[in-house]
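Presented below, as structure tokens, is a lone chain in the form predicted on its own.
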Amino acid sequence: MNIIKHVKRGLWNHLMKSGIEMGLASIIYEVGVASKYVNHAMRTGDLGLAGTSNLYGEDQLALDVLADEIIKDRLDHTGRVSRIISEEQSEIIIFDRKSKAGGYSVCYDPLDGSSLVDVNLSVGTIVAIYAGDDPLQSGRHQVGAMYVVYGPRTTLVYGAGNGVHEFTLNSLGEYVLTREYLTVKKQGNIYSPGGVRCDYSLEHEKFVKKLEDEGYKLRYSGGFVPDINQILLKGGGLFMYPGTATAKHGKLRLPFELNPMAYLMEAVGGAATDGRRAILDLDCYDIDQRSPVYIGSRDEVELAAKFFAGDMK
């Protein structure tokens, strides 16, 4: 009984139910059995550097190539991918696509937040999917989005038009249901604060401060993937890293961290700003291309614009 329990609760059958077209299905899919993989090495592998950088200067972890290399190689055996983006290589990486049925794009970080694993604390997988050929497009024309966080729990969540859904790897290796339709309050009482005070915009810094008066907790982990995913769970609450004195741009890339994120959060009712124009309408035109975030709860998002407007004092 339990055992058929179990199926019907599992991704595939979800995804299934849910009518997702094949193609988009096998994408998510597959990026959930590159992340078993993924959880894997990261409990047991190596953690040192792998003597490379990435495209941005940064040290990679031999866990960071590897995360690249296994998901690239289930994206690829899926037969429905035809471009990808990652975070850790330098160019569009493009695939002879077997299947003759329509294609899709990804954009993926596969290991972000991967300086946190030697110190134990929670990092995830992003992903991004576009149906055609062209990976570098507004985030707007995202088809499906999902996470990974690998945790005290390992995770997925996903959302492809159907709502958003979180997934638990169990100790047979499956992932199965855990909560469907997530949703986010319009106004939540926690926020995440990215960048250095000091290096604050006078707007941004205000706004801060109007947080903190209001009595909103700060909960920070360092990391993208877990603070999302602990305001899509708690129901409620903001991220944000602004442009700042010496990151006018602020930190997070678009193509794989920012889009797929803000598809998620408008999916569940929350909003995602750059602190004036919605996440998903900015133009994305580059591998590199770097904005500042307000993310979570709509009341907060748009309180943050506000201030950036010159509305608020």
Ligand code: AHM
Second form
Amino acid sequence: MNIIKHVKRGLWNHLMKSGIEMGLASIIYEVGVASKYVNHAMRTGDLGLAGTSNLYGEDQLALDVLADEIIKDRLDHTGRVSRIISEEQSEIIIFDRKSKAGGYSVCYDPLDGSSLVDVNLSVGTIVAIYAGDDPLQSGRHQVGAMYVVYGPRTTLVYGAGNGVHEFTLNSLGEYVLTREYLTVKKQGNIYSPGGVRCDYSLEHEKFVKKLEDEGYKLRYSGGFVPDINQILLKGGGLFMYPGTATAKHGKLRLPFELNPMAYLMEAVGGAATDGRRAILDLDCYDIDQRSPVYIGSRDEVELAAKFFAGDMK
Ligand code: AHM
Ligand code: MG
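So the form predicted on its own is up there; where is the form predicted in complex with the named molecule?
In what comes next, the whole complex appears, and the chain from above leads the way.
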């Protein structure tokens, strides 16, 4: 291994060379640090549920609760974050200090798809970053977003107005640049459909049938982060989780699941809609707010919107 080359391609070097504001850079970097601990806990810990004991009778935190604690602590450590929203918390958390000038708010899902850990499928951490003290804003105001995939490899993808880049955790515990300036094609050939088919709306059913008739390949892991990562890294495709008869607004949460992924998808040339409006333009007023989503290559996202507008039969 060429150590110097690896140091030069590290996450911090990349953030600095990209000219990202120091506070924003330190948030992205510290989430990266936190993810190494999450990764370690996931790969070495006993399986168990919150409030139960492990094999040795010790109290044990569920991985998603532990991941939440780790990330919260590292965000606090930056000294640049005033408020956070986490999928594991029911309220906005205010850090015990006055936000410094140029401070940030962060929305995050510490371990999305955590139930997949026990069956050894990939899961992830998702993060949205806003300038100032308001974490509940429309996604269009994000100044950066990132996610980490805990899979066969651990990878980190971030964007902060300077393109979207992928890093891979190496054996020295450092995130090293693996792919820079990711892009997705206007049209892809894979689709990831969430939800239960018998609950589909008529429009959604017709849209899915159209994709199937056109030969799109089914690629659905049940983990939002690896499914989106596949589209980003393969350079195209569509992920969707529709509103259904039983859940009008779908399943996925706007503040810490959809907004950050929509930010990254737009930054690589893709798009994201709820079927009618761009995800990033939706008002965000509730921690638990959900929305249907169609996210990926632009052609497929536009086609979905046409079905909802009644322009396609
Ligand atoms: P979670 O936030 O409770 O982990 O749920 C989110 C996950 C996503 O990763 C995934 O896209 C979706 O739920 C899958 O839902 P379903 O099991 O209905 O297909
Ligand atoms: Mg989640």
